[in-house]
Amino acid sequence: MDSHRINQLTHQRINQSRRDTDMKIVAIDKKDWEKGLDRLREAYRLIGPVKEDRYHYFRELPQGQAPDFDFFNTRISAKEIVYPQSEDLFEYTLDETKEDYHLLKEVEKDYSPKAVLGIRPCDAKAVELVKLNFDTDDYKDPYWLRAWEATTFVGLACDSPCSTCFCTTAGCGPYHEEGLDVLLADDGDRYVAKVLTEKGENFMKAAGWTEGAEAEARFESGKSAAEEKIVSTVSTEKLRSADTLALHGNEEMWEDISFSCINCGTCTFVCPTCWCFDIQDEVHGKQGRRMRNWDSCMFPIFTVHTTGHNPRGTKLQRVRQRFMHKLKYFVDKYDAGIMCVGCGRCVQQCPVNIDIRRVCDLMDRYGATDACAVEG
């Protein structure tokens, strides 16, 4: 699929998210900023970047905070605040004593309304790319679609893009709206702000934001500032159209690729698109959880049977999973480009540089080629 190209499934989710509003663009003077968040927090539980030590992550914002907007990128991404890292599903007793003993009760989360001010076009893109996986029709995971629906997604366009995104070649880009209620610009001494959704627009209105602009042109001139920036990208032309099975039996592409690797789950954990899980039960006394956290195809025992028997024994198997699971099953299956938004994020963190662009490259080449091996 032509990653610069909008795809069919994309329009629809867009059309769908706005079928309630007309865009319009507000003007949001910075003095008035920090008394509309004071006004927000009426309706919302606030969520923005906060700077800790080195790296920005995105924290519930208490009285008096303001989130801060002098970042690139979040060292981990905004997928925690639909998909906690850890989360208590079910609560239970095993004393006998109790009424209740053995008996599995869901544990009362907050579901109330909240908005995450400052997320990358990138991070809410990819958080549409997972919504494919947690919202099927089939099945529908209860806890990401409560903590989806109470979200409200503020983007902040991104003009100063890091060395390593390649952001307009992964089917995204610096100004991206997918996935967004609304889009702000940052425009000198204040902000514009593009409002996409109803949901976008309850939100300005709670904030007080409601003076009009005319400041089309500056989200066209910033977005094309903005992706004149980039020079990373990579190639996915050709990816639909490898042979999957020839691709996955190249031993000696993936023993290249994989041969650094060490299994640390670095690339998983600071994804926004990955998904993987794992359920535990932590009892402490009589007293336990059942609790979902986040699990990487990268660890030794991800796919450990218990019969003993590991289906991906060796890290070849497991880095070879990763990427054809992005680049490859994704792309055949979901027809909505790679389970990428060109973020970086692995790309700076990865202890080793194993480096995602090369090896979607490697692969998109190996489409474009009859035979059975491909040179790095």
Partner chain sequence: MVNYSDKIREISKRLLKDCKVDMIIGFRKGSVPMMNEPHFARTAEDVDELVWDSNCGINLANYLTDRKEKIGVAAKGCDSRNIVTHILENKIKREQLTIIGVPCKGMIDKRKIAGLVEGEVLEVTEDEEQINVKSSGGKKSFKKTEVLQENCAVCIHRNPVVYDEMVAEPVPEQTDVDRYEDVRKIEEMDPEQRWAYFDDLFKECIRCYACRNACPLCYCPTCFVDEAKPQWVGKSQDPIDIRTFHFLRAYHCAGRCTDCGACQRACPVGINMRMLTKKLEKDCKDLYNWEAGLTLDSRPPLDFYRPDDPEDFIK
Given for the second form:
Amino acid sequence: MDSHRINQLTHQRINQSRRDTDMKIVAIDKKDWEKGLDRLREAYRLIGPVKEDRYHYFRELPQGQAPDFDFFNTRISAKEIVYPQSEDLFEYTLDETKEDYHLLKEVEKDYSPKAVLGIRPCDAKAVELVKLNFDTDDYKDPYWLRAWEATTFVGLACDSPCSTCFCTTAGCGPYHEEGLDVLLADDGDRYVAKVLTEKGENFMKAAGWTEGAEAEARFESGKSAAEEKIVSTVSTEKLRSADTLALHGNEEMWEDISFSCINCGTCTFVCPTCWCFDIQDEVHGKQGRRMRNWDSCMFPIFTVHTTGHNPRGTKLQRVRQRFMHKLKYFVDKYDAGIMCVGCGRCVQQCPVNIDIRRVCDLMDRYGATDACAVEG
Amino acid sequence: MVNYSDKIREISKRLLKDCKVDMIIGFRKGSVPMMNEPHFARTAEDVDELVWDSNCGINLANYLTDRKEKIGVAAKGCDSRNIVTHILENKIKREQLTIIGVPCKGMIDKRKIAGLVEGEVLEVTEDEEQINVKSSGGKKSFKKTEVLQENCAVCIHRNPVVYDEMVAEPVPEQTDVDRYEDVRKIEEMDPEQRWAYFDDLFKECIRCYACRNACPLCYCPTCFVDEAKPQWVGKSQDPIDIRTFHFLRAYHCAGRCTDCGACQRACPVGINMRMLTKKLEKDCKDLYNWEAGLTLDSRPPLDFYRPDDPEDFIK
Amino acid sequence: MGVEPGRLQFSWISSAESTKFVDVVTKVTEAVKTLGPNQRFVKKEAKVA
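Alt. form predicted together with the partner chain, vs. the form predicted alone above:
Below is the entire complex, every chain and molecule, led by the chain shown above.
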């Protein structure tokens, strides 16, 4: 796919997103749910939350398996649906008797339509944030964009958020619609579905779910009830005004934050908005492949130069980088809020309890003090 | 264990005031249930943040590696054994340390508790032998012995083996535990079953390396999985690479592992990689009658040669 | 780990024991050959190759 085509697709997508004038709400009787899923399977690969041993993960849903909506959130975010942890990009041969030796050939991949069912609004908004990185004026990542273009995002409104969720102060919310094609809400013996884009409309048609419903009130009341259940917050108002260098240079604060860090990749790997990757070549015999794998700014080798020098050689530097990127550099560069949707996965899963809510508040407070000093 | 916090603070304040140490390494109260955060205190004010309860499962020896300061460190049984190993391996000097010994009745298993209650765990409190859990689905209480981390349930060295001060009288050691029931089950499998067992064990691994990084033994400046010249292990999610990482890491811990459980506790997806390290621990016990970190007076079996070493496996 | 017994063998051979060395290498080679190609710890070729 050339970049022109991708441009077109992107514009189409934006137009689709804006076509919300005829947005409608559809009711899905739960008795018709599995039948609809079967109809969908004719046009889509379906992906949804599935409980494995202890936690829920996004998995392909084979015939006969419905997504399990009895979950808070999946253990790993939904980013892997368009951006797998390991992805082959090219293959090549080193066998000089072959005509195409030493030539990189693109790996064929399945970009047929797929639909993710039950993605939480936080994860869907996160995909939009990640898109800022993979879809820019200067560079468009074809692998990410094709996978994204092939995917229909069918969200599930979050009626029982966790105590660690802070989406409402992270530019998101339990009924947030950004990044979604359809938003489902559980309504007793039926789901109500808000169809948000043309992609969403096609999806609903393919499922045979077309019965309109007057359920705007369900969304309104559900939204305010769910938002009231969000008990944790972050302060982000003053991040923008904070002096970058002064914040960066507050070693005492960063030592306090980073002391316990063990520099594992848990926070970055479970985060729906962390997008960094590493390119690797692997050769077996004469057959080679080039792939990309998620990488983590927590790992020392993330920044090691070929000279051996590491500009981010200490854990304080690495921890600072992660939080500065999410809560300061990103804020300044894109003017789209923080690079965090408040899903709370890192808060729950950090092995040593480094809590981004605390870090964000510390950074925000620092911004305020600094701003006052400037004014005074 | 309930009153340990006050005692730790009292000792810490005295050590800092007398300039015996530059810093204290302990825990501060976590922001989510069943989690405490490793923390350092340099002033009397910082010391007030220090706590001790049944959520101090992270091994603090991990925070001593190559530090230059004089440090007071709170150490339960397993921490103290890893401190011994650290001293033997020159990662810290005994003279730098003031070890605040903490007799331990075990840490609680956050995953087990989450699995035993309805909904999300919201608050966990404890009195001496009881754990009280408030979840979004109601309240429940458990006997602490029922919800211990797996390694704590079979621990036979709860009291610090080296210390300068103790926060309380030693607790009785467990003598009637079968440490290796799970390992024997795997030993009894045929190769086919064993391969399948480990395939299943590691299937959720995301290679975040939390197990390695939470481990006080894993202090190599560059881990073999991170080496690029040459590259020993592939970096993708290939199950063979994942398995290679786990089993080689375990071998690097042979004769050194104290089964502190930090690896399993740290894992975001709940993998019990201790099934590898415990087998090696059992072998060291069977072959050399060795348990890691019990004494400063002898070298670990794999960096020491004895003419009477059993060598049954060598033909 | 599930590697078949017989695929991993240890011997202690002095640099002076050339005949023992040859003997052991021959025997190990034969033993491993009878086990057939190794299936464990072998990465699959690139899926799309």
